[in-house]
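One chain is shown next in structure tokens, namely the form predicted on its own.
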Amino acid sequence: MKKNYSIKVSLKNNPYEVLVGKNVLRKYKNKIFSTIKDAKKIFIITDTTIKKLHLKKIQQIIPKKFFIKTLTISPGEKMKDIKTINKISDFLLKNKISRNDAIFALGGGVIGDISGFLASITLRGINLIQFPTTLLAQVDSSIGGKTGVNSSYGKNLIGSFYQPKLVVCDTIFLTTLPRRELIAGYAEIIKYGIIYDKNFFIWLNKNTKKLLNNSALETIKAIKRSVEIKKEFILKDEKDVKNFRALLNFGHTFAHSLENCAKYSKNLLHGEAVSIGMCMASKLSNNLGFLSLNNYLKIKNTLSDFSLPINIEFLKKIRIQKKQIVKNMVYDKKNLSGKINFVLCKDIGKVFVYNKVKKDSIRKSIS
């Protein structure tokens, strides 16, 4: 098996590549900078944790001809708001950023989302290169062009679609990732098997121990296949207008509500929320007669085998109420005409959008 891959996201207007492998940062250095050949300035956006761990890796590969500025924010989902956007945009404009210059997003999903949104609105469009440092960001949020920040009404309700010039998924970043965050990333990887590829789901079950033990080849294969699957959804529905890309949100209607209930705190990581959300969505699918009990249990057990949470018992310290979980769903961005859109499961590898769910059925699926 190859150790490095270049996956082409062949969009008509904004094609780009996703580099996957170990040490691709150095091996593909020329490719990285050929995508921003007219830039004079590079603005690195990161957080205080990632700055200590990985900033030097980026600085060391940047040619001396570039003017480099780094802006560092505090880590965490709470930074994903308009106040942060205003602060960073002032910094960019004060330092005379131009349209030919580039923003380097160095960090997890929060940094990627913030940087992407800033790149889309600053001077109506700046070059963006994503350097995702978490497993979850490498397989999900860095790819596809969805950017945004949170509102008091819910997650990612303020945002835009803006494709990067390049995504660099270097597994060397994952070596410093806390185990809890690594495990959380597997929720999104398992999701791809559930929504699109049954054989991948089976492969994940067979290789659970190797993946949790950071086996290099298996990890790269899992990232590569996840990127390939997400690419298929992006190519068919780039801006989420055909209800096809919405299928990527399996479990997320519940997950985003849970994150809101947890006040976007460290008590609940995004991947953990997605894992619980997928269990709830699978239970709802079973309760409504779409998914067999056997497949519901397979999904639940797979998540459990990856040491992911599978119910709200995980959040017992917060004492979340079911009625609040349901209430938060009203503001989900996938909703249309006042109806809550759920992604439900017919079989492992087959999901669909459904909006004829009564609130009583939703409550019964929350456990």
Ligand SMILES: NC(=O)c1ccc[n+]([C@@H]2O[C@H](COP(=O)([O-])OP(=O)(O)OC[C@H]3O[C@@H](n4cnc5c(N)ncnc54)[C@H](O)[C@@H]3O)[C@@H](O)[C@H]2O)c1
Second form
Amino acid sequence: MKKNYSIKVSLKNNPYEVLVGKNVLRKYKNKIFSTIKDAKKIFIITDTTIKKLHLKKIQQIIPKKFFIKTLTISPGEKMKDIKTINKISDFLLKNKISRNDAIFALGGGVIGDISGFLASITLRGINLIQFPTTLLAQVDSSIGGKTGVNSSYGKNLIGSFYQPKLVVCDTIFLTTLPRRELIAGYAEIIKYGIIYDKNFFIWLNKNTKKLLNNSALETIKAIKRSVEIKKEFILKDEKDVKNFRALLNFGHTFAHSLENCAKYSKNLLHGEAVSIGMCMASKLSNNLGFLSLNNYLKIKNTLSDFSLPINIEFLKKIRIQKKQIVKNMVYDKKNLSGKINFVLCKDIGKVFVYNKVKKDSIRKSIS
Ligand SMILES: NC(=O)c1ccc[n+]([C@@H]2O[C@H](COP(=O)([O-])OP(=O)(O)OC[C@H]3O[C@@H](n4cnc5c(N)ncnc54)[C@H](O)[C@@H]3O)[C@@H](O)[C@H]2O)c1
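Having seen the form predicted on its own, please provide the structure of the form predicted together with the named molecule.
Whole complex next, starting from this chain.
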């Protein structure tokens, strides 16, 4: 098995590579800086936790000729807010950022989404390099160009499409990741098996133990395959207008609603919400006659074997009402027409968009 990979996301107007492997940060140093040839300043955006653990690794590879400024925010989903955008854009402009300069996003999905949005709106577009430090960010949020922040009306409702110049998925970052965060990342990885690749789903089942024990080669393979699958969806539907990229949202209509109910708190991580959401979407698919009971149970058991939550029992502390879960879904950004778009599953590896679900069926799938 190879140890390092370069996956090319060959979008017509914004092609870029995703580097995956151990120590790719150091090994591909020249490639990283060749993507921002005209930059003079580098603005690193990170959070206080990652700063302590990993900032040095980035600083060490930056050639001396660059002017470096680091901006650190508090960790957590609550920072994904328009106020943070105002604060950081003031900082960038105060430090006279120019269009040739670069933003380095060093962190999980929160840092990546915030930095991507800032890169897209500051001076109408600054070079962006993503250095994802969580498993979830390496396999999902750093790739594909969706950027943005949350609103009181729901998740990710303010944002843009903006592709990075490069994504550097170095597994060295994952060594410090808390176990709960690591497990949450596997929700999105399992999702790729369910929506696109049955063999990958089977492989994940066979390698659960090794993956949860951080076995290096298997982890890299899981990240690589996930990036390849996400790439397929982006290349076919970059701006999410053809009901194809939407398939990546399997489980997310429920998940976004649950996150809103949990007030974007640490009680429920994004990956955990996706796991519960996928169980609900699979149950709905089974209730409506699209998915066999056997496959529904396979999906649920796989998530459970990865120690992921599979129902709202997990949230008993915050006492969520089913009514509220359904209500929130109407505000999901893809449902502004009033109809709720669901991604349903008909077989492992096969999903489709369906918008004829009645409220009662939604309620029955929530457990
Ligand atoms: N843009 C997209 O396409 C997309 C896709 C999926 C998810 N997302 C977004 O991503 C966000 C979730 O991302 P996440 O799960 O990475 O969470 P996160 O960014 O909140 O990071 C999780 C926590 O782990 C800490 N952390 C990060 N890297 C670490 C490391 N290497 N060692 C120790 N601690 C570390 C962070 O400080 C934070 O407290 C959500 O806001 C979600 O909406 C976006």
